[in-house]
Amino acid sequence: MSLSGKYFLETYGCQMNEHDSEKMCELMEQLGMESGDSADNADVVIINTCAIREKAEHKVHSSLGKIKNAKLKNPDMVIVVAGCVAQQQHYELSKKFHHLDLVLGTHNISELPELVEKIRKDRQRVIRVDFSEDISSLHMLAPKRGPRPICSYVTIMQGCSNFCAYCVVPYTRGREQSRNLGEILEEVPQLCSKGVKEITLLGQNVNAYGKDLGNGNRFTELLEELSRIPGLDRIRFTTSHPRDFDASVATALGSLDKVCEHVHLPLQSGSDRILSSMRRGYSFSEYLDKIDILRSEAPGCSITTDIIVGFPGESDDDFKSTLTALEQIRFDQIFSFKFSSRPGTKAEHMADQIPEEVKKGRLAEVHTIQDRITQGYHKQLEGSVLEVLLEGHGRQNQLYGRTRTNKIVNFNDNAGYPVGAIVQVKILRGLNHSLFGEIAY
């Protein structure tokens, strides 16, 4: 099989979302299709989407209103929606924009091409959004892309079987699906071999990877065995479930030269009540356990979160335990969010929904907290010496990289270090998002 022409390709979302996007890339390259830098000049337009947040899911609706005008003007245009918002809303998709071709479900990547050529064929619609007990684009072998040219994403399982009540992931992405651990040891020389030095570990919970293979792997292993490849300077992972992260990790963080101190580890609430009502599994106090773990176990490990304000039923009470929490962790930085009904959730019929100014305002409390503590943390380190991945080039002809723990530093360079280096770098200047120094000499 073979395509012409170009594609052209929109992400929307998280980490995942843009390796599944570097995977459909792959696809469609392999047949011969060029990237293309617009949809208004493409044979084939992908959208990717995210299902997470509202906003994501507009950005969706509205690229596809604007896509419209180029596929009157092309109607051998081929037009994909791909990802969660295309597993979630398959149908509504399809009858809204009559000019949508193709709803790829996330289990579905890898028949991408074949159905773009059926489409083109044929000239019918197609929605496929079967879930899979193997998902086959969770076993390709991605090669390296993006802006980061020394930095790579490598997915060691997808789905969530927890269920949180906010939560789409499970309806979007299906239940959790590890993948085998020598497909992952055979990937990541591959990726070293063209000049990567970091990976990121991608899951929806990687610290339930293994369980579901019934061979013994875990996480910690994986880790293990990543830190004895050559070439490979650093690893990184996402996303941690507070429910599943248990001292082996915190072990692994400490002990392994390679494992970078950095852990995303969501808290969303301070408060048992909301964390009850959310079902996440844990308490706040068995949640502040693995902190102290962490930080025993990993010193000077940076320590970042997702916080939700607003979900349903939260009381002034419930919020001022999560700025108590806040203040109680202090972590390097966080992510925070009003809370977002998504359809077919429990949350999203729960009573006492919160109105959208009081979610503005609690929002706006978190970051006024939050900004002071992380600003806080970026000022101790003004005249230490930190080590620094050389990633690329940033503005004013200054280069960027980051800390172990995952912290940006621009910098000056007069001495030519090319992007891959690990060089030290003194700070100036800590910043409200990154740090400023110059290379220590």
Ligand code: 5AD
The other form holds:
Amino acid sequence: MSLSGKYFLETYGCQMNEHDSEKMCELMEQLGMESGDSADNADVVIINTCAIREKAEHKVHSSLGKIKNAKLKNPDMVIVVAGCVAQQQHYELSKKFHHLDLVLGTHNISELPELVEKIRKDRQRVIRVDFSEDISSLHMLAPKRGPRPICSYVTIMQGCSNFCAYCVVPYTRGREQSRNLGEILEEVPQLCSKGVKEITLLGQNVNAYGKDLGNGNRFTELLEELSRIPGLDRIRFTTSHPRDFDASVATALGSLDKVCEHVHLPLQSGSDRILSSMRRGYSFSEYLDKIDILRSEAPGCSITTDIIVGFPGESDDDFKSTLTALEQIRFDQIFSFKFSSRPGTKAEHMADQIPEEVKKGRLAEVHTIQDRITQGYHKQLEGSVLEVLLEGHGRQNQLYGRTRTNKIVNFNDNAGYPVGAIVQVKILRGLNHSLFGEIAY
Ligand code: 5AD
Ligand code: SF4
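Same protein, different form: I have the form predicted alone, so give me the form predicted in complex with the named molecule.
Below: every chain and molecule of the assembly, starting with the one above.
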């Protein structure tokens, strides 16, 4: 197979989607195509979509609308929609957008080159959205690319079997499928030999890694094995599910040097009534117990979370419980969202949907509280010296990197440390979303 010309790829959504896009780039380049910087003069345009909230989904409609004129000028252009919206709305998309050539589902990424080539030859539209019990792109070796060449994502599992009432992921990505341990242990040393220093293990529920392979949860075993790989400095993972997060992971965090002290543990709500209606599988006090274990096994570990406001039926009192939870736990950072009704989910038809204005007000309250807490943490760090992995060069000759606890640090350096170096940085200022410092000699 070979094709010449340029492709342009646009990505929306989470790290999982970013990583799928990296795989698609790799496949297009293996085919002989080069990456271009604009959809207007590309031969193949790929839009990798996200369906987690309605706003993300609207973006695919607007991108497809915009590209229509370019396709009129260049009728040979191949337009591809991939990702979660493609998976869930292939019928609607192909009906509405006549210039769309390929709808590629979440389990079909590896078929991209062959289908693009076929479409270029036959000019026939293809819709490929079949779920598979063995997703072939899960076995693809992670390509090293992107703005942070020393950091790489490594998929350890795909899909989710939890069916939280608000979430579209189990429908768009299918059930949990763990990747074989041996395959991961083969991939990571290859990445390290290409200069990768830090990996982020990706999965919708990494704490359940291995369960579907039939021999129990093997996540901590995976962390232990990865820790032995020479040349690898840092190991991160996301996302953890509070129900499956147990003491063994907290212990691994505290005892394995390469595993960074940061856990993203989505709480979603501080109200037991709402947690149960969301079908999260834990109560607030059970969540608190996990936080206590984590903080005692891995002191100084940063904890981040996701919060949804305005889930159907969320009363003022339920919402207050979420605010109290934020004050009580003091997360390092949070990602907060207004509930967005998603087609096919349990919550779509739940009674007592919350008005948009109320959701907006609640989100603003959450932001006010959390901004104060995050800034407090950042201020506290002023004067301390932290280990930073140098990831790249930013604006005004500054360098940037992250602490082990996943905080972004911009800093000055005249010593010319190379990207990939681990340096000690003295924090001079704690800003709202990052830290600023200088190399500590
Ligand atoms: N509405 C709002 N937020 C959502 N999330 C997932 N589905 C929805 C939805 N329908 C949020 C959750 C999840 C994060 C990735 O996105 O907080 O943890
Ligand atoms: Fe969605 Fe819940 Fe699965 Fe996370 S655990 S992907 S929120 S269904």
